[in-house]
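This document starts with one chain, in the form predicted alone, laid out as structure tokens.
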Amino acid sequence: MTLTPVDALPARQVRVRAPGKVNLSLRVGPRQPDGFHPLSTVFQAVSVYEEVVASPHDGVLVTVSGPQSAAVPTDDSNLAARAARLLARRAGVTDGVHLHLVKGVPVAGGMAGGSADAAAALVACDALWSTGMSRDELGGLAAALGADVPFLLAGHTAVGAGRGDLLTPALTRGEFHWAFAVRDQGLSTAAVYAAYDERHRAAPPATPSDADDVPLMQALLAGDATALGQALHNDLQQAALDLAPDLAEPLQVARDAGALGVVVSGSGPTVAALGRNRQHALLIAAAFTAAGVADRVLTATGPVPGARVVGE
């Protein structure tokens, strides 16, 4: 009896999705002993997607496509890689992996890009494992990795305080359609940070509170889009203006085009725009292309749940 022979199976492959996010609100504090922000933030998800597709390997590789992928680390500092690194020794796995991430968060944009890489890391990993670890387990390693890693884990609508890692949900009501002027050349969060300490280096800031944002959480409950672009607030917008002066260039655009509230997103350089609806956001878009303002542009709905595998 002759065998035929038989291809080998490829190898299990784990793909996950994680959203970016805008702040609706960020509401920076003094900078403390430690060099660390208080924050009080509103974070929205939005569908604007990272991928990471997890394969068996016997390292950790990292590889990466996708608009501005040239300007993603691969080495050790890749927070991916941090990610999977971290779950392997908490879980007491020996496995390595390959995670080829593909982009669609602008890079050093203030979408929180590399955050989501290591939320979708944190979960590719987990079922390419099969450690079995809870959501919450996944969450304390999400906090380790840094402030934006917890919400894109969990997605939807938050609170968050601290330095932005600690939740609390958001009621929502409805979606929101969101058009983005997004520029291939990054601002440096530490950058934007250090040039906010200097704005306020003779009076200090306040320390943030949950009370800032009454109208803005009203405003997500009652689903008023209206209410929500006059709420929208960014301690950081100065800052980010201060290092990059054309930024008013794309906030002007919107508002002329009818934006409902447009804003820098996080420590930018990112233009987040409200649109009155999935129509209206377009136009917004349309304008940024029209007006010569953004390297890219994108639209977008939220709020979207967090990292979530798509593909085995």
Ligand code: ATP
Given for the second form:
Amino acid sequence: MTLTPVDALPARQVRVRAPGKVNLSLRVGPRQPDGFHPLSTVFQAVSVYEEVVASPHDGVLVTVSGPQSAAVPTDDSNLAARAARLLARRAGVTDGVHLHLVKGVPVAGGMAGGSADAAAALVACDALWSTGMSRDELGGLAAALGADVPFLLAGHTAVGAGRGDLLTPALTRGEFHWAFAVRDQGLSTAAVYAAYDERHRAAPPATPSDADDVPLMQALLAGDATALGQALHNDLQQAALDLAPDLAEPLQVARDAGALGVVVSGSGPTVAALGRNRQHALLIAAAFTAAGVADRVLTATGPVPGARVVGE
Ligand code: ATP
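If the structure you just shared is the form predicted alone, then what does the corresponding form predicted together with the ligand look like?
Every chain and every other molecule in the complex is listed next, the one we just looked at coming first.
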């Protein structure tokens, strides 16, 4: 019998998928002395995915492929690298990891692709290193990495308070069908918040409350896409339009195509339009393309689960 030397075995790989998000509602309070804004938001995870493949390596190495990958840093500032280092520190792991990111979520598009990578990297490294951390413990690490990361770990639909990181799952019925108009040129989240502050210099906004989203929550509970479309809301939309006035075009194209609702996703510039059904979402996506108001179009359904292992 011939024994295979361990060195000749292929390295173990863990493949994790994490979704992007759309904010069904994003309500933003006044800037606090620490620079943050209190939020009340309703997130929905949608079937536009990041994939992170983790394999053993000396140190932490990040590589990236997929659309817009040239715009993603591969140094220590990459959120997936930060997630791996944080988990290693907390779990007392000295192993390294190669994280290969396959970008599906628009970069700097307001759909939290970087945060999805961080959530996926936590799950992937946890499996690769067998740290034995509970999902709650991973959630604590996620919150330390960024306000959107806990939601992308959890997925589905949830209300976010605080900085968006204090999550309460939302009850929903059925599937919702989305079309997204994506731009190659992203918007900086910090710049959009600065434009928001500028708009409210004379009269600061009220502190938001989830009571403002009762109609939206009722629409989700009933699985009523028409009511959901009417309840979509984004306090940052006008600020994003201040920085990128031509975003008015995809918003109008979606309305003309009969979208049940249309909104800038998070801090933009991705525009999210809600269709009546899958066919209608495809039709809205085709209208974005025909009007030349997007560099790329996507269709997706929501809600979907958060970061999870899809292959080892
Ligand atoms: P959010 O909606 O959470 O503000 P976003 O979707 O607008 O985020 P991201 O794609 O998450 O934007 O990334 C914003 C910036 O973060 C990028 O321009 C990039 O410089 C940096 N970044 C760090 N890590 C990553 C990553 N893994 N993927 C993409 N961008 C990353």
